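Read the single chain below, which is given as structure tokens and is the form predicted on its own.
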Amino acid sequence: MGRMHVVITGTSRGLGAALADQVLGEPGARVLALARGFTAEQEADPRLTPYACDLAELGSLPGRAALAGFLAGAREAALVLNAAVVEPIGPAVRLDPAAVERAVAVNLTSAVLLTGAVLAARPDGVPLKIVFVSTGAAHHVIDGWSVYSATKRGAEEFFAHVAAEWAHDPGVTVSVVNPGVLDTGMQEIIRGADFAERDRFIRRHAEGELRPPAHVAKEIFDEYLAV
């Protein structure tokens, strides 16, 4: 699949870092990594282009011109929207406005804007795969998770519309992925939060039920990017 250029959000750790590693295991692949910081290995890898930004600061996102420059020369292109924040966790009456604003920007608004920018920057005739990493919480009520669930559910609806808009073009595919419960920093935050179902997450961690990010990254790559 030579010369695949992939834009990935949230690459500094967890699933995003594993996805970047998985993509870069392919000959000729390049990654545009969007994160607030990068590992030394990422910064030293000539196949990875670090783009420092905070998805909560929408003005820091790469625009159409920057994305077009990265995608130039690609035979295949992909956008993987992995970054997310689970906080704030708690009842609606006590939610911090700044934390709510950040969650909406990271989980929903940035995904909307990046998708539009990548679609506009896509080189003529180059296949584009869009993958949004969602969660089962988008379809279930979990005590205190109203913001996380709502933003993920809203993003799923957005991508359903994007898929319909591009249904005439087989070169553009849109996929929504639920990777299950992963052993990442987000789970650490969840286990330290105060909500009714916290013990269930603590127990799953103690019993080794959390999935390794590298395994999930390979599954996502094989099913949604390598096809």
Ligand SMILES: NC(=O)c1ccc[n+]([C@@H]2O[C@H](COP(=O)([O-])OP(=O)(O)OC[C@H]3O[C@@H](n4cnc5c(N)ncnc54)[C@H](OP(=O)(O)O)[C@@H]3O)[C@@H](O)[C@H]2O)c1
Second form
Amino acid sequence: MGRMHVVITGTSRGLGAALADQVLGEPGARVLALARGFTAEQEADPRLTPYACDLAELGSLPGRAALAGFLAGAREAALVLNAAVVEPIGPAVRLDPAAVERAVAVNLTSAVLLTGAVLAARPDGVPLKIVFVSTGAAHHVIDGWSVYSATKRGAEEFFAHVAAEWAHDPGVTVSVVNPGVLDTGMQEIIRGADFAERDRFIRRHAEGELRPPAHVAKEIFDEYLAV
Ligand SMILES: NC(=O)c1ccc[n+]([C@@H]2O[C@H](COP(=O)([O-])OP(=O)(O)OC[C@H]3O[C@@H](n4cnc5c(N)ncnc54)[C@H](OP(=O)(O)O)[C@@H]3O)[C@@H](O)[C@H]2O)c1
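Moving from the form predicted on its own to the form predicted in complex with this ligand:
Everything in the complex follows now, all chains and molecules, and the chain you saw is the first one.
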């Protein structure tokens, strides 16, 4: 494929780290990793550009110029919006306002802003694939998950609009992906939270039903990113 440049959010661990590894398995691929921290392997890898930012602090996101610099020389470009937080979990009557604000910024607003900036930074004529990692929880009620569900559902609506805006240009594709239940830190947080369906998540973990992030990263790559 050659010269695929991919911006990925939330690469420090979980699915995002596995997606970065998967992309870097391609000859000539480059990754712009947007995260609060990086592994030693990531910092030592010349094909990965670490971009330290807190997705809840919208002023720390890369703007059009930084993104254009990364995408310069790409034959294929992609943006994978993977980072998210499942917290706050709990009834609406007692949600922590600061946690709500962070979840909306990480799960929804940062995805909106980065999408606009990457679309503006896309080099002329270079195909761009946008992939938003969503969740099945965007489409049904799980006790206590109102903010996570609403932010993911809101983002899905945003990407439906972006897809319509770019329907005239086959060079831009927009995909919304449900990765299934993953064996990551997010599931640990869920198993430790206080909500009615918690036992179902504890049981799925105990029965080995959680999907390894590397397998899911390969599936996402093969279906949505590979040329
Ligand atoms: N796990 C599941 O079962 C499951 C199911 C359906 C959908 N998903 C979706 O799959 C995606 C990946 O989830 P995961 O399971 O890999 O989650 P995870 O293990 O909790 O990892 C989340 C990643 O997002 C990053 N992140 C969170 N807040 C951030 C912030 N303010 N600034 C920068 N980075 C931030 C984390 O970085 P830090 O290390 O800095 O916190 C981490 O790299 C998410 O969109 C999630 O909603 C997951």
